[in-house]
Each structure stands twice: as C-alpha cells, then as structure tokens.
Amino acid sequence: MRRGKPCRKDTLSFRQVLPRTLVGVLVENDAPLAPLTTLRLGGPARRLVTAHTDDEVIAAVREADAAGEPLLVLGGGSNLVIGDAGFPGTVLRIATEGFVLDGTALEVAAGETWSEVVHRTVLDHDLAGIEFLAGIPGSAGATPVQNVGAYGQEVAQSITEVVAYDRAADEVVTLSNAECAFSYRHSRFKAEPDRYVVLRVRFRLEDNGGLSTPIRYAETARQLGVEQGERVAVAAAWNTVLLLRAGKGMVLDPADHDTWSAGSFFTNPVLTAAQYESFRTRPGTENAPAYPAPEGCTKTSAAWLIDRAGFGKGYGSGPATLSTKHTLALTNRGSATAEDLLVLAREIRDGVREAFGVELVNEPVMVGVAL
C-alpha cells in the first residue's frame, strides 16, 4: 500500500476531549441488519449502536476497542454482504448529519446519504464535480473507502480531506487526498480496514457557471447527443446519469427486486501485459473492451466477460439470480439467504475463469463469508 505523509491530528484530536463512554446512545441486542442493507439479508448483530454524532461515533468504538470486541462500521449498507450468522459484536450504525458549503468548498457527515449529497450540490447549487455520481446508494462517508465512481468520474477527483478516527493512535486525524492512497475502488481506508473509522468528507467542487464537467464515459455522451469531452448543464447530466441507473436497476426501488442488490458484484479486472495477452488468445475475445489502466495495465468489462461467459440477465432459478436489467447485479428476488446468493456469485466467478482465464474480485466487502 502506498503511504502519503503522516496525516494531520484535527481539531478535534486532543484526546483529553474525545468521549469514552455511550451516554444516551440508542444500543440495541440481537438487531436485525438484513434490513439495514440494500441486499436486504444477512443475520443479526449481536449489539446495534446507532450513533448520530462524531462524540457518539468516536465512544462506540472506543468502547469495543477496549472491550476487545469485533466491530463493524455500517453506513447505508449498499455495499455489504453480511452471513446469514449474523455479527458477533458491536455494528455501529452511523447516521451523523451535516452538509455545509462555502462557495465550493463543502464538508457533509459520514451519514449523510449520497444521492441527496449529490442532490443538493447540483439542483441547489448548480455546482459540478459529483455530478456523474447521482443516484448512488449508500452513505458519503463510505465514498472514500471505495473511491465510488460510475459514468468516468470517481470521488478521489474531488476529494481534498477526509476526517477519520484513527484507532491505532486514539485520535482524530485528516488525510490529505495524496494520504488517502486513492486508486481504482481502492483506498487506504480499504487497505487498513481495521484502523480508520470516517466521520467527515470535504470536497472541491466546480462553478462552471451551470455546466458539467466535461463527459468522459461514451454512454453518458451518447444519451446526451454530444461528444466526449464536451460540457452540459450540470443539472441534465445528473438527470441522465439517474435514467441511465434507473435502466440498469441501480437506484433504489423497495418495489423492485432488480435493485435488492450491492450495485455492481465485481468490479471491472485490470490486467497485466502479460495477463492481457493471455487473455486475448482466447476464443471470442477480439472485441473484449479495453481501457489503458496505470502501470501498462488494461482495464477490461466484468458484465462483458459474465455475459460472454453464458451469465445473461436474470440468471438463475433460485431466490438469488443475475439481474434482469444488468449482468453486474446479484440480486436478492425477496427470500435469498446470504449463502444463496455466494453460490450464485461462485458459480459466475468459476464460469468466467473457466472461459476467459480473468479472476473476478468482489467489489462488496464480505462480513462473516468468503467468495
């Protein structure tokens, strides 16, 4: 993992100020948190604590930090697939609010839900920079862990700070943009699981005077009618981006089972040279897409290569199938266990190994199973 400098304490760092004990904090035993995700299941946990401020954030883990109890940071749930054993320990649900703009610099709570964050920074502001990010479930504090993107835009584009307890140190800290390690649904958050627990995000946005930054993904430039690289109004590339999820069952719909999902299982790999040619010695990968990734590497389609590999939309004949809409989604039909839905997975990884010599990786991050 790349280190950047040693990140800064914050304001709020002095540990003589930092709580150490739950007072007046909702705490529930033996919680359901099947319906606290997007997927919709997984077993309970042990003990739920919802916290609503940064104090409140900070004392849980501190409390089962000194406890020696396992711990789970859960924001909106979208990208989590929790076992049907539940959690045997503390899950800290984080629901802090707050969202404050200066000019175009803007800070929200790591509660706070994405989609209206987005929301407001183009409808209310006419402000760009996450625009191509609308529709996204989850919380904004877990957009750094994952580095979200979709539609060519990423948050590491336009983070500048991140507000994190750091466990290891018993301190609050911010990391520069350079100290957060960003890189394709990476981070150091993701790297160090276990030691940084998010509590504000700060970002850099754009006054284009109402327009888009400048479209990069082909798919977005088409359904506008202009060219890649050019500008729209901020507030019709939101708009676009919301239909275009909407087709794929990537906007939340309690109505519809296409969206009882993480979003996107797996992301898309990224191969080697040497990889890549492997690759491509393979029968019927002349048109595979391909997209130059760092370090002489080629980014290439996991929903090409799951399609290619005989994985349709709205595979599967038991309560966990592919999506009607998007080979990406593993989705939940209403009664899927957790165990359902990794044997759906397994069996779509196996194929396209089998097919295509290319490891899919999980992008949703596993509590108490293994792909």
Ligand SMILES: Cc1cc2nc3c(=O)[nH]c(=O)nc-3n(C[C@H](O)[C@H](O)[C@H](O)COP(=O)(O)OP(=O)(O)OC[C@H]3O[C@@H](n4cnc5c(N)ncnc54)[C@H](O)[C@@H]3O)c2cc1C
The other form holds:
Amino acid sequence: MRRGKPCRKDTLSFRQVLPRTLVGVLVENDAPLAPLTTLRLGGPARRLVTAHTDDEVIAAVREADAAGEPLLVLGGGSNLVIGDAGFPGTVLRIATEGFVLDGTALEVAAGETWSEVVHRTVLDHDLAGIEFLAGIPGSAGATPVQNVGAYGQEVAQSITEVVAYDRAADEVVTLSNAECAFSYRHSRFKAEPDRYVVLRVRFRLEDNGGLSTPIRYAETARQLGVEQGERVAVAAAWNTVLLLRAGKGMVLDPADHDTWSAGSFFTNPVLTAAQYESFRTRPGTENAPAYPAPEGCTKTSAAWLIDRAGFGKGYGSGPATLSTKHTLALTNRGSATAEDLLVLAREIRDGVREAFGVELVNEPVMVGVAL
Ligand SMILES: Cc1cc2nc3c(=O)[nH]c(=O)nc-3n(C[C@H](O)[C@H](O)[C@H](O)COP(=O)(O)OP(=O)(O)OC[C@H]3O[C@@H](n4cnc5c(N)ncnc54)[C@H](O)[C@@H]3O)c2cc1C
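Please give the corresponding structure for the form predicted in complex with this ligand, as opposed to the form predicted alone shown earlier.
Everything in the complex follows now, all chains and molecules, and the chain you saw is the first one.
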C-alpha cells in the first residue's frame, strides 16, 4: 500500500494542504435522505454534507471522526436501505468530479456517475474493459466497494489502483488491485466499512481496435447472435447490455416503479460442497443453476430460488413488492417505508430457507436496520 498524494497532479504532501475545517461545502441539517436513494425510502440525516473536492471530503470525514460522530458515505444511494429513523450523524455526499484518460489508463473521481464513465470510455474512446457494466447506477467511487459486476464482467478485472482516505491512519493511501481483496460482490472496503473513503479509482482499459472483451454471458451472446467467447463492436456490446437491463427494470427510470429498487436485493448464494449436497436432496432442485465457485464451492441463483419458493415477479400486494420485471429486485411502489420493504425481504428470505435450506444474504448495505 502506498501512502501520500491524492492524485498524480498533487505535489505537496496531503497533510500540508488539507483544510481542518469545512470551508465551501454544503451543510444541511435534518436533511431528507429518501430522495437521494434509488429506493426512495428511509428517514432524514441529522446532518448532510456535500463535498465537491477530495480536500472537502477528507476535511468532512476528519471533522466527524474528531467529534465521534457516526458517518455514512453516500454516492448515488443505489445500494442502500436507510431505516425509517434516518441517520443520527453526518451523511457525506461525495460530489467530486474528474475523468482523466491517458491512453488506456483511466482515473476517475469517486463522485463521477458510473454509467456516464462507461458511456464515455465506450462511445467517445472505443475502449473495452467496462462495456458490460453499462447502466449500473451509482458513483464510480462505490464500484470497488462491492466489486460491481454484471454480464460476466466485474470492476476487479480492470481496476489497477484505488486512492482512498484511510480514517484509521488519517492519511491518503493508494491500494493496488491485490490489496483491494476483491471477490464476488465484496472487497476490503466492504470488509472494513468504517475505514476507507474512496477518492479516486484507476482502471486499465483495453484498446482492441473497437472490439469488446470476449462475451462471457450466454444471454448477451444470444442477443448479439454470436457465440460465447467471441468479440463484437464495443458499442454494440454496450448497447445490448442496456437493452437487456432495461427489459429487467435494471436501468433507472423515475417513471417506472420497477426501477425504484437497490438492484438485486440478494446475492447469489455460494454453497460449500456439504451445503450443495444437502440442497440437491430437496425435491425440484435437479435443474437448479450451478456454477463452480472458488474453494470447491458452488454458486446457485438467488432469482431461481426465490421464484421456485413461490415468489414470482410482482409478488406482494403492499407498497413494497417484487419488481414485475425481475424476481431479485424489491421495489417501492411509491409510498413504501423501509419497514414495508424489510417485511417483504424477510418473508422471501424465510420462504427460501424453508423450501431449500439456503440462507439468502442481502446485497444492499443496511443503515440503522437489519434483515
Ligand atoms: C436498478 C439497479 C440496478 C443495479 N444493478 C447492479 C448490477 O448489475 N451490478 C452490481 O454490482 N450492482 C448493481 N446495483 C447496485 C448499485 O448500483 C451498485 O452497488 C453501485 O456501485 C452503488 O453505488 P452508489 O454510488 O449508489 O453507492 P451508495 O448506495 O451510495 O453506497 C453503497 C455503499 O458504498 C459506500 N460508498 C459509496 N461511495 C463510497 C466511497 N466513495 N468511498 C467509500 N464507500 C463508499 C456507502 O457508504 C455504502 O456502504 C444496481 C442498483 C440498482 C438500483
């Protein structure tokens, strides 16, 4: 892990240039958080600070830490379930900007909108590496947190370094890809949630003469009319992913309540050999999806389990229901509270456990609530 400067252009040590107080940032008290999340539910923040530069981010974190104040870092709010009581501390909204492309080396500020980053690398620069991650909501800075992935690609494959403020050491550090400890929807940042605030993310993209990375996902290959493993024009890959995602309500659309979600609410369960054996003794599991996972484990599909346990698309009659387009997305139909959503989530988790003996785990981060 390298320590020191926040980005390559800085020449002074970070400690010398950091302000100690909040200057120029936007501070609001008792601020509603629901509109800042894609689920559009949850209570207010005692204090909401919006930071536009790395210095402002770090100063805000330091001030909260010095005061012993609880801190929640907020990007696009697309992977959060905030409890109805809200957050009794400082919510730090990261609104930093920066997109620097040097050949195939890309550095983006944490506050950049991820889908726009992908759009620019593909359509403006014909580069591959993150094209299958099109349309994923949220900020660039959150992508390493849960190792964002879709359609056979994940950011762990292209991230070279993450520049972060280390709250424990009170300094800016640069973590290599290996130091980020990426795994399926997980990373060092998720394992130590109160330690790092991501400031910048660096990627190594691919210049394949306008071609994508090899297509790994059967559904994308089918839609493009090619075989898995083939490459297509990078813009065609990007466009196809957006079409597929839109059909599942996985591209944000304020007018469509099926997208008032946090994306997939449960991760795909990864079963040990013994757990998988026991799972396969249950009736109806002969055709359950099964993919090899590290350490002899097997990954199965949360969507398949939920559907077969009796919770089909659109399940539910209250203000929170399953999406009518995707079994894995729990949605707010307009007036849901966090509790409404959690009641539904618990019903589904318990139903899957009863039917298949598998414990579903939530993917979004819970704030002040638990499943
Ligand atoms: C419709 C929809 C589709 C989705 N599809 C996918 C998908 O295909 N694949 C996938 O992986 N995810 C998907 N998601 C989930 C979500 O978009 C991603 O997890 C995204 O990276 C979250 O980014 P965010 O900025 O909104 O994070 P937030 O929701 O604001 O925060 C999520 C977590 O990250 C932390 N965090 C945010 N920014 C920082 C930072 N700069 N430093 C440190 N911690 C930070 C927060 O404290 C919180 O713990 C989807 C969500 C929705 C609503």
